[in-house]
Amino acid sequence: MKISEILNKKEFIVSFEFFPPKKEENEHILFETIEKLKPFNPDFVSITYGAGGSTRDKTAYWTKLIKKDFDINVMMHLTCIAATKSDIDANLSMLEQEGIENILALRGDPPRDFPEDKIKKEFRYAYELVSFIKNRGDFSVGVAGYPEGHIESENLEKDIEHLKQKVDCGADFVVTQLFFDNTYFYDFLDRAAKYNINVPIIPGIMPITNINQVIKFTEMCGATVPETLIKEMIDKSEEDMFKIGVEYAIKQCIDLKKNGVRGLHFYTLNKSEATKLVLEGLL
């Protein structure tokens, strides 16, 4: 089903996102995490691409897998940096093959250590891709929306200038990238309002386990960890970090609902019991 149809049914969704294991050994954990998630009958789930299509593949078998073997709604992220149209339209016949409606388009990062010169210049914002798929076949298409903006921005009013070519050329929705103060995603709402973008904004949430590792991540998505919450964590074990992120979490999704947000998307890492555990203390 397009998650279009569902925004237009549904006043809340719950959506998770997990990523292709790189290793085969490594798949039974995800196989896990999507079981002991699926009792919360996520409204969909969406599968990463990584930089330069390097999980292609495997981003394709999972999104195949899912939806057969799972019998849940999916999104496929869709990069298009360093891709031609020929292979963009070979995704798309693969996705109407398979009876997937929904995609993030998403512009990516080029490969590692990929020449800038040798990059094919067919795509080279996430607006042409959102173009090319709407104009290509009848796909719901989400994009991506920076509370924070995005770290390549010159500002936060270029960035929503960019969310809005992105509305204009056809996407139904936003999915946000993961922040940690309420506050940001307020203002992203507001400057969304300004710029006359009407579609829903879903915020992406991603509960803190583990506080060296979220500080090295936000390092190089521009998101923000309260210095009051790295405080708390410093120093804790593994278990008291653990407890305190999900207590954040916890509180941060409240004040979200609250506020009448349209759903919650959940960054996982391919892991279940944060995620459970939020969920559970929002009921």
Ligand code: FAD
The other form holds:
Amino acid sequence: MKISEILNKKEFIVSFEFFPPKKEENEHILFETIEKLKPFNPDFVSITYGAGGSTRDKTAYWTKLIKKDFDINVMMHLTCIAATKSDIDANLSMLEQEGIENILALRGDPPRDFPEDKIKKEFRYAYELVSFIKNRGDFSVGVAGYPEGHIESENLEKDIEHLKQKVDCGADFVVTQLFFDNTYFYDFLDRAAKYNINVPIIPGIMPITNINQVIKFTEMCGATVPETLIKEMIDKSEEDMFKIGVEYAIKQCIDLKKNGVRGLHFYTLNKSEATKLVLEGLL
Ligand code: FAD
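Go ahead and give the structure of the form predicted together with the named molecule, now that the form predicted on its own is out.
Then the entire complex follows, led off by the chain already shown.
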């Protein structure tokens, strides 16, 4: 079912993000995670896509498998930076054939050592992919939004202008980058409203369960981690860090719900426990 239709019917949705395991021996972990999270009746789950196209087959494999074997509504991520129009067209044909109606349209970040000649330059930005998809078929298309601004962006105003461009090209909804301080998200909603971005904006949530994870993610996507959370976690056992992270995410989600968010999109990292506890904490 199209996510845009679900958002028209429901006030609040829940979704989970997974990545295709690189190694076959790790596939059972994702199977178990999906089994454990399915009882929460997600409105959809999404499967990431490597920017260089490296995960193309695996992303397609998991997208199809989750729809068929688990009977869960799916959204496939699709990146365009290293893709040709015919690559994208092939993906869209596959999705049509499988009856998969939801796509998260992204530019993507090629790996650091990615050869320059593999950047196809047929799409420079995600808005071009949104346009291409919308002109080509009947898909519900989501795009990425950045409450703290995209890491390459000149400033927050420019970033929101670029988000507006994606929405004007036909994006039906926005899923945000993870953030830990809700103030950034509420300010982002205000900026989006100022630019007449009227599609639903779903916050991306990642329960932090380990201090090393905090450092890694802050460097990768520029999300600010509150000092208080870092201080609380430092020098704690793995078990205590997990509990602190889950408690923090529960409070964060309660506050978001209280403020009327349209849903929660969990970055699960293919693990179920933290997401499960956060959702139980919200009941
Ligand atoms: P764009 O919207 O194209 O923006 C990229 C940069 O260009 C921004 O700084 C923007 O401000 C700027 N920009 C946009 N339009 C213009 C313009 N017209 N002129 C000048 N500048 C412009 N990556 C993956 O590789 N695979 C995934 O599966 C994946 N899933 C993600 C899921 C979510 C929910 C999010 C939030 C991110 C995901 N990413 C994924 C990461 C994403 O690919 C990167 O953040 C990437 O750097 C930007 O992608 P985008 O689609 O936001 O790009």
